[in-house]
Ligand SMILES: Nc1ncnc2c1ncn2[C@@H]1O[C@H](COP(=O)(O)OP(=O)(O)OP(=O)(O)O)[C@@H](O)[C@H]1O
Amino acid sequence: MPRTYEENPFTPTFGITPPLLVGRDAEIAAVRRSLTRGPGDPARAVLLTGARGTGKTVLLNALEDAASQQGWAVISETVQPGLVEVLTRTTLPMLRAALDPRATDSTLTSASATVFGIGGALTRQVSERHPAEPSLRDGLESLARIQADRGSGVFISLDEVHRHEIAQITPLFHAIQHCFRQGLPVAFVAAGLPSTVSRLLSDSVVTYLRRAERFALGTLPDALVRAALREPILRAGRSISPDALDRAADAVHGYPFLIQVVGFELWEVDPGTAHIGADAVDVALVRAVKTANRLVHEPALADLSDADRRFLAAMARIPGEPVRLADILERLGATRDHVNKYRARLIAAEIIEPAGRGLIRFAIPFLSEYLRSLGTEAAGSEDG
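In the form predicted on its own, what is the structure of this chain alone?
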């Protein structure tokens, strides 16, 4: 009877903390230190950037845990329409009521008694000391002062800071800035794609963000990729051959989310065996590519213009990497200014990356294969 091993230890789902978080120790340590130091520490305000699948949400989770362990009240939100109203009318009042020991006042309004005081009754009117505040700024300041009295602070985590919603969350950034100016214990980290953070930094209304600490998440070195694949397998009671580990690690290209995808599929090829051999890698990689297409490539291309897509499709049809810009220019039949424009846009979006003078390559593993599998180049307007 085959042995039953633990459940698959890998987590190929966005935002779920992996079994072994690697390569983020410096960022976590910087935020931990900032919470024990004064409001002037640069890591009290952090902008976290990276392409899809580089582990932004996972790092946010780790930073929230670090803040919670130090006694800070954690507000964890994904940016969406109506966020400011939810914070003002629900989240902040609930936190203040939960954290302030004097959250309710009671007033003796009447008393009655029978003979010798037996059977008497007291009537009290109970009222909330923290009703919904009329402004986000007042609500956040009030919570920060409560936490300051407790020797801690308020940690705000914002995920998915999308470009078209920056204006909606500007009041929150103003409230945070107000608390900073008051010397109150407030810290925040906002995560988004590089283009979104660039927009934030250029916004004339929230210029203080230009002084925020910036963590740019990219690919991981080979040694950490191998550890992130090998250690969960060993901890779960199985083993993996050096050849299988080499091939799997090479296929990941240092991309954090793909570690979980490839690891998950490696485990699933024959989960009843104690050893994962090289023969399992081919099957696992075929499955991993399909998963990456659905969870990484399709969302990465969704926000691009038709002209962006045509550029990428032309690039994917040129054999080998890196690709010469001159070859893309020839394939598209476009001007050099046109090609340079879309090169810059796609580098800013971290879909491609420079690879030397006049050379570029895809920044997301398997993206070229995915684009070729679509069969035809994207059609649409040239002005993108």
Second form
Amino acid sequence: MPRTYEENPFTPTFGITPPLLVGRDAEIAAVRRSLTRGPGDPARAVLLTGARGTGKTVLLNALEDAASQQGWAVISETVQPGLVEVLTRTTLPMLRAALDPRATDSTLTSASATVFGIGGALTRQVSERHPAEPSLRDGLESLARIQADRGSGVFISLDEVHRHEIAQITPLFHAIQHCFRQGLPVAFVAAGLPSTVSRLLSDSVVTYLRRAERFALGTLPDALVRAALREPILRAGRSISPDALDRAADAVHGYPFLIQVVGFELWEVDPGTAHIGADAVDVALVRAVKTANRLVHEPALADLSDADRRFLAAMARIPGEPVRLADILERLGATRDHVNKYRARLIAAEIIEPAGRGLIRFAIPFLSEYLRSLGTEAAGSEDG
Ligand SMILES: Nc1ncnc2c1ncn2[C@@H]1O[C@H](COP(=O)(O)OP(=O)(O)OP(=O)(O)O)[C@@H](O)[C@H]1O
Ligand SMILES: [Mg+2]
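Swap state to the form predicted in complex with the ligand from the form predicted on its own:
Every chain and every other molecule in the complex is listed next, the one we just looked at coming first.
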């Protein structure tokens, strides 16, 4: 009689912490150290870069957990319009109210008189003594001073740093710079796609960003991919043959998101059996490709025009990466203006990225393969 095992442990969803986060120990240790070492430590400001699905968000989450375990107040935000306003008016006042022993007498201001403390654990009446809204800079500084007195600090994590919204968060960068200069306990980690972060650096007026520690998330080594597939399966009470593990790990090509997709599909082939054998791998991989296409590639292309797609299809057919714009121009039989226009559009859409003068590359792992498979299907159906 088939027994049921625990639920599928894998997490083929963006932003969801995997059952085993592999290959990030050094980054987590560096940030942990920086919190205890003091304001001069380079890892007090970190820029995390990586293509889609390489694990930026889940690493940010792990770093936030580490900071929180060390008693730091954590501010976790995604860059979006109005962020500075939210920080200034809500997040910082709430944290100050929750953490300042003298909160009711402090310079807190809030739209409402009641501020809910962290986790709803404490609710505190805050008198509106200073109705003028403190600036973000002052707000962050006073929170950092409260935390300094308590022997900890303020950890700020910023996800999805996109260039067109950078102007929006400039006040935050300045506020952090101000605190760094005051020697206050503030740490900062921002995550984004490689191209957006490098443009952020070249445009940046705040010098600490240029000196920031860089964590570039790329592909994971095979041994770690194997561990990330194997351990969760064993922990959940099943086993996997060495052969199945080899083939599944090969198919992942080191891409963190695919670990979860392949693991998930391997588990699902025959969830009633204790052992996952090599015969499950073929079925799982076919499904994994479909799942990855549905979750990554189809959404990435969904809003593009036909001309965008033609540009990408041409690009995918040119062997090797980076791809020369001149080759795309030739293949499309298009004008230079046309190619430049679509280059700019697709960079803005984060589908491709600049890779040096006259060169571009895909910003999404396996997108090129996906586009070629579409071409083949289309060609196949025309033939048939
Ligand atoms: N080191 C890792 N070990 C195992 N699984 C991982 C690892 N890093 C990420 N994953 C898994 O990969 C998937 C994508 O991770 P995440 O959402 O953090 O990517 P991202 O870089 O933030 O993507 P995006 O650019 O789309 O925001 C998640 O399912 C996550 O659990
Ligand atoms: Mg993310």
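Predicted model only: the values in this text are computed from it and were never measured. Residue numbers count along the first chain shown, from 1. Think of the rigid core as the biggest set of C-alphas that the two forms share within 1.5 Å after superposition.
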Check: Is Glu141 one of the residues whose C-alpha moves 2 Å or more between these two forms after the core fit?
Finding: no
Next item on the list: Please check if Leu48 moves between these two forms, taking a CA shift of 2 Å or more relative to the superposed core as movement.
Entry: no
Margin query: Angle of the smaller rigid domain relative to the larger one between these two forms, in °, please.
Written below: 38
Check: Ile364: how big is its Cα shift between these two forms, in Å, with the core superposed?
Finding: 5.6
